[in-house]
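Have a look below at one chain only, the form predicted alone, in structure tokens format.
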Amino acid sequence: MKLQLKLALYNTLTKIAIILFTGLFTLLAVEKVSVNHIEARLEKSKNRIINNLSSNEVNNLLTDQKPDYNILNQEYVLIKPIAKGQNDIVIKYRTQQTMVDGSPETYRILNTNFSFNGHDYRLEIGESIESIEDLKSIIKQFTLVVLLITLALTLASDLIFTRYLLRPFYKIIDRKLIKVNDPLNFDYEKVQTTTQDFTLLDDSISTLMKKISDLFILEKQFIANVSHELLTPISIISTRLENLMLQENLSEEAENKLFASLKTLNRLKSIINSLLLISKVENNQFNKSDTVRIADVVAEITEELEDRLEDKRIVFYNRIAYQYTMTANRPLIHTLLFNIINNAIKYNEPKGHIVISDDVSNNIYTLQIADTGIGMEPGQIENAFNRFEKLGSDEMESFGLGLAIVKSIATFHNISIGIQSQKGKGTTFSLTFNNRG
């Protein structure tokens, strides 16, 4: 769940809890105040009745032996005689529901004893509390309506506010982390925000990326320097070994050892040249001023690899339909496509297929190179562009640098690479040329 939604839900739930607590407290307070008010009125009525009671009224009430209701049945009075000596003047209250004219009525009732003309009586005065129940019902409905309205308004306002509040945060994540492909091209411009925490996050990421960039530069300089310095002694040793092999009195055993040493030196030289190429590409030491037609480059590579295709009896389908051209470094584009097509041959099955096709969507050109080879596991796809990753190949000529070179050249030309592969089914490389041709 996104942070924005979590914050909105938290604020909404806390406000709902406050509203529920306030509504419940109001409900209890209204009931308590109303009951106290009714009891005060009942006591006043009791004093008024006892002080103004006449013999005729007592006789009338005793004759009926029924409560004497007023017109609206809101109040009633009932007097009953009690035995002598039970005239303990204690006021008691209770709530009771009674049927009046066929309808249930709830009354708050006062009970007390009193003496009149030498006789003891029990006085019962009731007052309807239906109005309190009505008020409680209104408060409940009002609280529910307020709750629903508050819920909707709070959720909407919180979502809008948290979206505004977190906008710099998502901008920092997107600009400073997600879209960073090369630490050397990191955008150090600060994201505008008034939140100090986001400013601290922005500064921390920039500081971290500065350290990574420095280390990255040092690594590339180290690889370039070491590779360059190694090439000269390797060339000298290689020349000397070749001269030794020209000697006529050389034994067959010595000749085999010299040949193996030369082969090892050539492998070392190839690796160093590959690392130098990657280093130069990543250091932007190549120009991108050539007009390159992708279809022409693919045709050249196909012609160069014709022997290898025939050796494995691989059927090659060139289904390029668009004459896409771009401004780039032609040798590098040639190397990029050569490495991918060469891998499609190397890892293909005998009598397999290679299909090269293209497409244009939304003015974006895409080239696909698909083979029916051994395919890759998901873990191999993730590491495919790592240096010295040989993808399970046991070939001595494979150094695991071909796809690393492809990745460097693609990044240099702003070309996106995607891999779709299934073990035993084949692999498809998708090149998306983000620069419009």
Contents of the next structure:
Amino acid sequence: MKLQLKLALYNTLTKIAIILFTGLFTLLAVEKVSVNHIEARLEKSKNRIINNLSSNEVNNLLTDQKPDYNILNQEYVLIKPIAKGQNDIVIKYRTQQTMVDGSPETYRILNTNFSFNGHDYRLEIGESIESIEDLKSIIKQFTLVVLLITLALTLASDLIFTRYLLRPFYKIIDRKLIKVNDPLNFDYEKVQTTTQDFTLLDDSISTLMKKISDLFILEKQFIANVSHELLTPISIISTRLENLMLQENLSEEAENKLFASLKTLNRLKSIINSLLLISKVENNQFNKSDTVRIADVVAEITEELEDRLEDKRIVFYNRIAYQYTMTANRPLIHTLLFNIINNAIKYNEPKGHIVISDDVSNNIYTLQIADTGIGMEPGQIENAFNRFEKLGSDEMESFGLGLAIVKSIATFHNISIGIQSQKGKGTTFSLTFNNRG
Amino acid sequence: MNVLIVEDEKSLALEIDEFLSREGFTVEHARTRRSAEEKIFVNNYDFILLDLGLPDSDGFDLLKMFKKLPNRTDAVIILTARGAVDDRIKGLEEGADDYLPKPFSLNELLARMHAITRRKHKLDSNEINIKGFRINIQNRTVMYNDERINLTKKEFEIFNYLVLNKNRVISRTNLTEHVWGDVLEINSDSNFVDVHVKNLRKKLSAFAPLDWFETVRSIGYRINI
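Since we've got the form predicted alone here, give me the form predicted in complex with the partner chain too.
Once more the chain from above appears, this time first in line as the rest of the complex follows.
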């Protein structure tokens, strides 16, 4: 759940609780106060009646045997004779609903016994509390209405306010984290906010990015320097070995060893060149200004690799149907596809298949390269793009840099790569060209 | 033919010197831009082998300066550890005749130098005759007694390279690199070369015995003449 929504919900719930509590409290207080008030009045009436009683009145009341209501049925008085010494009144006050003139009325009733002229009577005085009930229902309604209005207002205002409040936060996340592909292109400009916490967040991210990009630059410089400085000595050794090879009195064993050394040097050279390439790609040292037609590049590569296909008797299906062109670095795209197709040959079974197909959906071009090779385990797929990760561990000729190069070139061109593979069945590379062509 | 090596790495220059001298070139050596400039002003060379990273200047500056000199036909080959594609393109655009990234094979250097010589001088004949096989470098064909031998592009390249480096063992690695270029992550010592060489020999031996076309066990090939 979003923070914005959570805050709004929390505010709403606390406000509901406060309003409900206030409403309930008011309700109880009103009831208590009114009832006390009425009871006091009833007590007063009782005293007045008892003190002012005359035989006449008692007789009048007794002969009626009916409650004596006042004009508005607000009050009534009832006197009943009771047996001498009888005292069964437990509850002094009670509330009771009675039908009066066909409509229900709620009364607060006082019961008391008294003696008059040597007789015992029971006096019952009732007073209508209908008005209190009315008041209570009004309070209830009012509380409900206030509750609803507050609810709506709170929700709306909280949502709007928190959105305003959190805007810098989302701006920071979007600009400083999501949109950053490369720490070197990090935007250090501060996001405008008056909230200190966000300023802290912003500053922390910037500091972190600064550290990361410093390390990044350092690593790239290191790779570039090391690679460059290594190539010259390799050059010297390799030319020296070649010159040695030309000595005429060389034994066959010496010759073999010299060649083996040259081969090893060549391997070293390939590794350094691969690392250098990756470092340069990641360092954005290549232009992306060529117009590249993928179908042409694939055709070029298949021509170059024809002999390998033939050697392994691999059937190659080129099912490219779209003439997709992109602005890119042509040699790099060539290397990218070359490495993938070369892998598809290298790890294929003899007489296997390679299918290259493409598709366009939502204006996004995708290219699939599927082989019927040895396939990969899920764990291998995960590590496939890591440097020096050799897919076939017994593959002596692999340096484990081919797919690392593929990855860096793809990232450089905003191409995402997916691998689907099944051990023993084959591997499919999917390239998604995210730049709309 | 005389060659000027502009290279600050002394031992590398010496090795190249040794190799090219053996091939009959006269070699001079400059370690800095200043001494290179002095030599270039004084002499005409057939080849200038130019390293881009000089202690006192960028090799490109020297190249630019040289290109402004009138009436010079010296061929410039850039030799550098800066193997970037952009550098390569820049070097050729600035007027270099070829570009070899370090580390390179001396055989490859020689092959490039021969190619430039042929291109420059429209060599008396574009044909090399080897035991009756006539290799035409211009048309990229091989003939034997007026009969054309059908070679694939790669078979021709291999044959041509071996002939050019005759009497020298050429390793598979070297051959692969020459024919397929400096492709990264290529299995350089795989048997693809062998397959091509096998086919090449089959085609050639249909015309004449190939006892001069030698396989050097576990290393590579050699054409002995």
